[in-house]
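A single chain comes next, written as structure tokens; it is the form predicted on its own.
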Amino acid sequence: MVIKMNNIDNILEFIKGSNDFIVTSHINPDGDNIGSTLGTYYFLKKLGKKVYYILDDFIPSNLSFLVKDIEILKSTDINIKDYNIIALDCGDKKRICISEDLIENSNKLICIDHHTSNDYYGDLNYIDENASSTSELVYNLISRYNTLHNEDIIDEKIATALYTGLITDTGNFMYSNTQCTSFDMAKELLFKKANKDLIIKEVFQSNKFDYYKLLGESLNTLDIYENKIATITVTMDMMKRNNLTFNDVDGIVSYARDIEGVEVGILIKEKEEGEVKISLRSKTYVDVSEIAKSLNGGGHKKASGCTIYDNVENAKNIVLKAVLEKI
């Protein structure tokens, strides 16, 4: 614990004597990945700091009501020669959501993750692979502030923001990264105001017609192996016909993970032609995290993913025989 509180103050320190920052996170946005960066974005903002909010990506449907009074920008956007990066929610350098040339010409590189695969690739990190979520890293990361200091940063949009990212990356505290402090989080997020019925609202009641359009086509997909290991597909013309773009449909492969007797599930979404995005998730025993590294991805024991460059049959055969070898 020393050692984390130590990288906060550091980090801390460092934002203290610094001004102008980018906040980012990884490729294909989630809840703590949005939920993380906008609370980072917010507390910067409250500290006086000038900040850039840029993701060279699309935000999901269910998620837009997070940012919809933030200019989120894409690298192309700015131009500035003096600045730091902090790069939230992200395992992996390669997988920062804005140009290499800003990532390379940036005065300091911040991470703060909780990949069990990140590398610190920061020049301050702050990783913490047992926290439920990146959002209870910002979470502390305030929280300490607010000690050092004797303020009370933390008010309704930083509440609402980070208790999203919360409660999406622990599937409502239903996965095995809920933590005691994950409820404690919780209950101090929802003392400052955090809008929960509105993020239930939007995030779990709001999907689209044509979500559950491409749903039942995806169910159609549909197989099982071994008894254990459960596939779903869904191939860019079956996105398009429904009207949905990639970043909306990452919540199918709880639909094979899900299924009785099944340890594995897996989602092969098709991003482009010759390149297809692997979903992994595990119930028990299985860490899908060392399947994914085998495939040059990461992420958690039992939620992590990779991408396969090639067509989507070949990459289902690729994911399956890495599967079954670990099964």
The other form holds:
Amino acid sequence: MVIKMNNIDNILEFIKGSNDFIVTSHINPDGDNIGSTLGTYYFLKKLGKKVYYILDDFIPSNLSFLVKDIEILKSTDINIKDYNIIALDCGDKKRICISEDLIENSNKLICIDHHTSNDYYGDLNYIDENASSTSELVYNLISRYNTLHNEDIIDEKIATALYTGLITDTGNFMYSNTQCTSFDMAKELLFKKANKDLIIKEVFQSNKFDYYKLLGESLNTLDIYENKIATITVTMDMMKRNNLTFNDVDGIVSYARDIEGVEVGILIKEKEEGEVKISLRSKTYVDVSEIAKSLNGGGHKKASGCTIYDNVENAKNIVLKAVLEKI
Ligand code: 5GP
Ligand code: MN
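Could you give the coordinates for the form predicted together with ligand 5GP, as opposed to the form predicted on its own above?
First the chain shown before, then all remaining chains and molecules of the complex.
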């Protein structure tokens, strides 16, 4: 029986009593994925633990500044026994971006996450779907540690990592997941010297010229259905033509959502032949996590995703049908 229970203190106790950890997150990394994992990595390091940061995917170029001082390993790089895993920001066990072997052979799997669709798959869980970001949960965890042990663990590196997760998942404090606690956290992290200006410059003001060319091409694919649904399509050819990799193309779905009158924005993005990544965003009332779940994906009420194994045209029809049923 799965007990759906959060217990920060149990997680902290467990961390205190153990030595070897893998920290990791989900496929197609974003700011909260890397921010929360890196914040946890530095936290564990400060506690004197042996920590491996493993992610079997590529870091997007606008987030690589965060991890330039550390080594991110692939599952095949290590051969360890007797370790625990902390999976951050992974709404679904299947999305943890390390090998199944590593997951199955770990002592304990700790899940820290804020996705609505999370089913408490960890041995120990800290899940709060109302949290702005997983970085906010890591902030709470470290703050609790500080309180219990009368310490002051958050330094500039941890603050910068967590601040990145906070502002990327809240869309710079724009989305409805932004709460009073998000601002409390931001204030505290700025006190701790989170490098806010560097983050803004690297994440939002370092887009490649080629990205804008791709964006232009993408906007030409805009379609509107029933004045409420907007789609944008990005094919492998478009990315190749503009010298961009799959993980470098992020943020385009908001152009679909942000059109006047549109409730659901959809990005249809071809990853490989026969594999299409879908991003879903809603503005006010549609729960896109339900739609994503019906297509074997998941996420949050207003931001979710899934993968459809078909060609681009069929994938678009499949997702449109699912959205039309819910709107
Ligand atoms: P994005 O559209 O930016 O890839 O993802 C939006 C949100 O949905 C993120 O929080 C992401 O973790 C989640 N998400 C995206 N794709 C999937 C998926 O295939 N399965 C699950 N469970 N969540 C997903
Ligand atoms: Mn997140």
